[in-house]
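Encoded as structure tokens, the following chain is the form predicted alone, with no partner shown.
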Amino acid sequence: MSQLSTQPYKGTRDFYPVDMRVRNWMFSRVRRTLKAYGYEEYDGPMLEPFELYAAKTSEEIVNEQLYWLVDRGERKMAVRPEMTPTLARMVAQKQNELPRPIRWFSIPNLWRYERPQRGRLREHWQLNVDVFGGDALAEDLEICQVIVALMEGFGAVSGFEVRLNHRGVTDYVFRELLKLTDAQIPVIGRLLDAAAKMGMDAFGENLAKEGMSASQIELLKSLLQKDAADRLRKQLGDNPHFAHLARLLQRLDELGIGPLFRYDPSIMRGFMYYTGMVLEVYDLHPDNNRALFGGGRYDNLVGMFGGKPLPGVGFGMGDVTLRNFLEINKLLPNLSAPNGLYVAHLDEPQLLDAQKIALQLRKLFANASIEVPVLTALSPDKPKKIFATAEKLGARTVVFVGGDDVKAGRYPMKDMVTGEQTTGVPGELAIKYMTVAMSAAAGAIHGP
């Protein structure tokens, strides 16, 4: 029999303590923010009838990166690739109870099946983000102000870039400017919306196969250019799409934020069911200049099941390529600073002594609504083994508990990074840890 591989499957990860506390330290601060904004949190399942996404998913999605099976009741069923249908499916299912406006959030683990690279696995967690019933500008203003909140609960004040486009202004350029026929569309929004990565002469090339003259070419390359939201102003006019960005754009300003956000023509989106604003946050560091998360309007949604239309607006924000974002950033605070204590024993008759100070530490640690962690030793051991072993676990302190100690109650308690030692009962040991040691245990593990 051939041993088996410790690898993971491709395009998936090992989330080791170490990685868990990057997890979970990225969704805590990401769980402050929104709910500061009165957003709540929800979940959906995992598996969703294969019609669910084949109707409301982009056809790239559901015929090149769907994971499917078929259950034991011969249904297919389909391991979900995006939150936003299940969102949809369960708006429309209680439409009429839930209060409004809605305001969501979710942090689901996602499934597509594609080519594994830099910032783009096969798995990963997303934050979804949505609004619905309410005004249409205020929604999308609201949107845009918790972007920037929770970039700036990372501590990026700088260094990223929003921009904005509306489906309905690009609907006019492939209708009006460009005289698209129906079918033609979705392949050149496609084309358009991989622009960036195919580079422009393959641009060129890949429009040029889809039949488009040399005009409609040079038009669509445009709005790849730098001056391309000042010219195509000027074809615009009073294009009712291109005031509300402008509006948009405006607020933004008067709220202190508007140079973190652009007006950008190329901005496509590769979801069809987008019909209005659409926006893609971009990382301007040199190392890492790339699209990070993006999302947008789909007024019609919820009505696909049978709901009345609901006006919404969201974005999605994978954690991979937020990691990438906050480590070349230098955004990652230490979490792995030396934290907690850990309560030994020195000979075999103090283990159920070291347990019961342990349990006094924790109870007063809880009591003071403060999280430090209490290890335990699980076997009698020398002192100088006692520190090493801390050491290894990450504690900051260790408190000692030999005969002597017991018959006194007290115990003597060094701190590993100061060097400073103090003896005490539970109680005063759990205060001095907390006048010593939180201050810098707060920085490790809420970051900056």
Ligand code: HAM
Contents of the next structure:
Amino acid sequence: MSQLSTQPYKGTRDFYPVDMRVRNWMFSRVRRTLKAYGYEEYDGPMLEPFELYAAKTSEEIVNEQLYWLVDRGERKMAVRPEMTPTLARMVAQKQNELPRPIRWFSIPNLWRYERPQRGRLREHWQLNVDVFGGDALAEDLEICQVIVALMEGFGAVSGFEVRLNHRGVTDYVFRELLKLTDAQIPVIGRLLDAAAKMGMDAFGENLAKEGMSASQIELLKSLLQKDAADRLRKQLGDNPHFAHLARLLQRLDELGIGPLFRYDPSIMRGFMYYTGMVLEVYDLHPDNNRALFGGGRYDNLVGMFGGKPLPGVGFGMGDVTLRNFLEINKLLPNLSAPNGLYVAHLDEPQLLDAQKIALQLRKLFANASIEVPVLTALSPDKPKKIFATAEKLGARTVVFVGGDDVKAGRYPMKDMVTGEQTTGVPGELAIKYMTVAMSAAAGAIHGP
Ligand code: HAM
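Output block for the form predicted in complex with the named molecule, input the form predicted alone:
Full assembly next; the chain just shown is listed first.
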């Protein structure tokens, strides 16, 4: 029999503790920001009936990317490729009971059968933030603000840009300015969506292959130009969807965050369910100039379950692109900085004494509401080996428990970062640790 591989399935990741630390850090920041805006966390099942996606999501996802299975009861089930249909189902189920506005977020793992590449995997975690039950303009404005707040929560006050468009405007451009037929719209829409990646020449060639005339190609190419918005403004005149976008941009300006947003008529987004504002957030770093995350407004998803229509708006932010953004913009803190205490005994008879001291220390930290890991040694060792083990385990400080120390009731402690040594009862050691570690943390914040 051939040996089993230790590699995870293609396009998925093992999260060893060093990676889990980063994922937890990213999502703890996210939770903090969202809770400040009054968003509540929800979750749903990994498996949903296949039809939930077949009905409304994107063709690419359903035909090429869905993982599905037939369960033992012959039901065709899909592994969730996105969260929005589950969210719409959950909202529809309790539509009349839920207090409004509904402000919810979730961080599910999602599955798509993709060709793995930078920023794209087969399993990723995706923050979903959505709001229902308010005025469209106020909701769109809030979602835009939340995006900025999330980025600020990571220390990013610039270096990214939110590009806004509106499905109603795109529809007008397609139907009224380009005179496209119903059959042509999704095909040309997909090409426009992929245009930035394929380059202008290939875009033009593909449009010609789809039977677009020279003037249609020129207009479509002009949507990708920097001054597209200004040129379109004249042609769009009093289009109500365009007016909505203009008002939104004006409010964002008034809130002082306008420079982070701009109207971009080439933003498409792949999902069929979007009906209003759509947005895509871009990293502006020259080495990572790509889409980070996106979303939009959907008016008919909740109504699909038979109840009254309840429009919603939101976005999905993936952990893979977010981590790339934070790394390239140097916004990830050092999560492996030495932290916590390692309580080690020198000989076997002091095992229990060391355990009791560790217990006391944990209680003292818990009472002070401070999270400090207190690790114990699982075998006796010589001091040199104890230091080496403590360092490998990422501890900051070592407490030694030897026979004489137990008799005296006072224990030597050494901080491996500052080199400081102390001897004391557990209460004194805890205070000393807190003072040293906290002044180090303060130094990290205010330091050079
Ligand atoms: P989406 O554009 O398909 O939208 O995904 C949102 C984000 O999730 C992407 O911009 C990217 O950050 C991340 N993402 C998606 N697919 C992958 C992948 N294969 N590997 C890594 N990251 C990925 C949606 O899913 C919408 N349901 C979002 C939404 C929520 N719209 C309204 N509310």
